[in-house]
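Only one chain is shown below, in C-alpha cells, and it's the form predicted on its own.
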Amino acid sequence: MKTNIAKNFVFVSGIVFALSSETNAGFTSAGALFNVVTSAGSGAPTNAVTQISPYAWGNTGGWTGSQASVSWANDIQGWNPTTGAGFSNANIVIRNNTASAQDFLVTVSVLGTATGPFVAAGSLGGQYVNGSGSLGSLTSTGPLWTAGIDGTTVNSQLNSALFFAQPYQVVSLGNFNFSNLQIASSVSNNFSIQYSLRLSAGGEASFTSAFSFQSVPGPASIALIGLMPFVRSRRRK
C-alpha cells in the first residue's frame, strides 16, 4: 500500500449530544466523527444523525468522489446505566470505480470519556467484489481492521490482508471475533473502528463490524459483554 495518500476529508456528525445528567461509571457519548482519507480524489461527506433511544444514535451517510465512494450505516450506544454496556457497530461499503488501484483509510470514532478498567469484545465480517474484467485484489500492508481507544490499538484483524477475485466474482473475507479482552486504561477522548485497505480498479469492499466494551463492576455485568449488538445487514444491489 502506498504511504503517501493524496486527500484528507473529515466530517463531524454535525451535532454534539448532551451529556447524561445521571452519574455513570461508564462511557457517555458526546457525538461521532467520520474520517475518510483516500488517494481517489476529492469529495464531499454527508451524515444524518437519528436518536434511537436516550443513549443510542444512528448515523447514515458517506463520502462521495467523482469515481469512488464510501458509505456507512452506523449505530452508537452511549453508556446505558441499565446494562452497563456501550458499543459502536457499522456497515461500511467502499467502492473504487477509477481506472487504477486506490488506498482508503476510514475511521469511525465515538467521542466521549469513561473510567476503566473494561472488558471489550468485537466482530468483523465482509466481502470483496471485483467489478472489473481483469483479475482484482483487496490488500492491506498492516491490519485491515483496528479497534482503538484514544488512538491506541486494542485489537486488530486481517493483518497483511491479500484477497484475489476473478472478473465479476465475489470473495468472502471471513468472520472474526474477539471477547473478554481486558483493558486497564480509561477513555479520555474516543474509541474507534478503523479500516485500512487498497482496492484495485472496479473493486468494492463491504464490512460489518462492532466494537463493544463495559466496566467491570461484577460477574453479572461481565456476562453481558457476550451480548454483542448484531450489525444491521446490508445487501449489495
The other form holds:
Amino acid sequence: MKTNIAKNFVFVSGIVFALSSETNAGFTSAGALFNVVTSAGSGAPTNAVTQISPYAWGNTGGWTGSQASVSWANDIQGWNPTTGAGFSNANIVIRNNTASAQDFLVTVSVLGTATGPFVAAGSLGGQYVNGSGSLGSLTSTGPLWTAGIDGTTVNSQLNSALFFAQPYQVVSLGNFNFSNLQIASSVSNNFSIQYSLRLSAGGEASFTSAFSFQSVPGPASIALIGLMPFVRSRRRK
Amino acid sequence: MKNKIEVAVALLSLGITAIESQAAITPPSFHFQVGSAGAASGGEACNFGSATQASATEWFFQGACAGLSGTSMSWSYMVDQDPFITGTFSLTNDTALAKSYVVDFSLPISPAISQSTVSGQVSGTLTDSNGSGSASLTSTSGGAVYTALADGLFVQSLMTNTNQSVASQFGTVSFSGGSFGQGAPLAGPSINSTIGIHFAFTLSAGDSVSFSSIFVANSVPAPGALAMALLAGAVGRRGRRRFE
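Starting from the form predicted on its own shown above, please give the structure in the form predicted in complex with the partner chain.
To see the whole picture, the full complex is given below, headed by that same chain.
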C-alpha cells in the first residue's frame, strides 16, 4: 500500500515539527513530527504542543481535507534521561468522507539520539466505524501498524488487516501488545509509529497505541552495580 | 391581478429557496460538554474545531478541547439531523490522580419524530499512556458508561458496571461495549428536539481512553401513512393489470 501511495496517488499533506529549548540525552526535539500522506487530498497538518511533565509533551492537531481527515490528540512523547526511557503514544482518528476507498499513511516520529541496546514494549488497539449505508471495510496490504527506529521496523501488528462492518456499526480491531523486545542498535535519528491503511467510503478508524524503549545497562555498568555492596561493606569494616 | 399573484408566488418561492439554501450551509448546533469534579468545559463543537458538510444532510465535526485542567480530548463525529450521531472521542487524564468524567454530545433533530425506532453501539480502547504499568476504566458508581438520550431523557444504556484494565507497561486493551437494536431496531420514544449520547466513567491517572459510538433514531411511519403506502401499491398493481 505504501508503494501504491507513493506511485499512484496525489500527495500529500506535510509535516509539523515543534521545537523546544530543552535538550534531553541526545533528544534535541521535544516535539513530535507528524506526516500525513493520503490519496484523499493534500494540505498541511497543524499541531499544538503542551508540556505535561519535564520529559513528556502532549500534541493536539490534525489534517482536514475537504472530504477526509486525520486528527490526533494526547500524543505523548518524551525521553527521560534519568531512567533512560523514551516513549511515544498516539490516539489517532482517520476519517474518509469521500464516496470511494482512500489510502492513508500517518507517521508520528520523535527525533533524537539514544545509545542502545534497548528493551522495547508497545501496544495497539482500535475501532472501525462504518458511517455509510452499505457494507464497509478497513484493509491494509502490509502491516497496518509499525514501530520503527531510524526507519527500520522493529515491530509490526495487524499484517494484511481485513475488517468488515455492516452499515452504521462499530467493529473492534482487537488489542495487540508486545514486551521485552531486544533491540541491539542505537537511535541515531528518530523512533516512530506508523499507520498504513485503506478505508472504504464513509469509514472511520481510531487507534490508541504506544511504543517505548528503555536503555539496557551495559556489562561494565552491571559489574559496577554488582561491586557497590562489596565496596560499601569494606568501608563499614 | 392574476399576474400580480403569480409574481408574488414566484418571489415567495424564491425566498423559500434562498432560506433553504442558507439553512443547508449552516452546520447544526452540535454540542459537547466534558466535566470532571464539578468543573465543565464545552459548547458548540464547531467552535472547538471544524464542521464540514459531507452530504445534503450530514455534517462532519472534528475538534479538540484542552479547556478542562489536566485533561485533553479530541473528537471526530458525523451527524445527521434526520437523525444519527456516530464517531469517536479520545480523552487523556494527564493528572496524577484518577478522575471521574462526564462527556455529553447533543444534536438538535429535524423533523420531530412522533414514533421512533432506535439502535446504538459502543466500543473502545484503554491505554497505559504514561507507562506506569497499569490503567483502568470503570463505570462511575456502577452506572452505565454509554447512555443514549432523546430530548435529554434515557433511551438505552450500555457498559453497566464496567471494569476494564491494562496490566502491562504501555499496554492497550480493546473492549466491545455492546449494542442495542442492531439488525432489528428497538421501539423508541417520540423525539421532539434532540438526540444525544452521555458518557460517564472513571479513568486512572496518566492514561487514555477512546470510545467509538453510534446512536441512530428512525421515524416509524404512522398507521395512516402506512395504509396509504400499502394502498398506493395495490392501486398501482391494479392499474398495471388493467393496462395489460
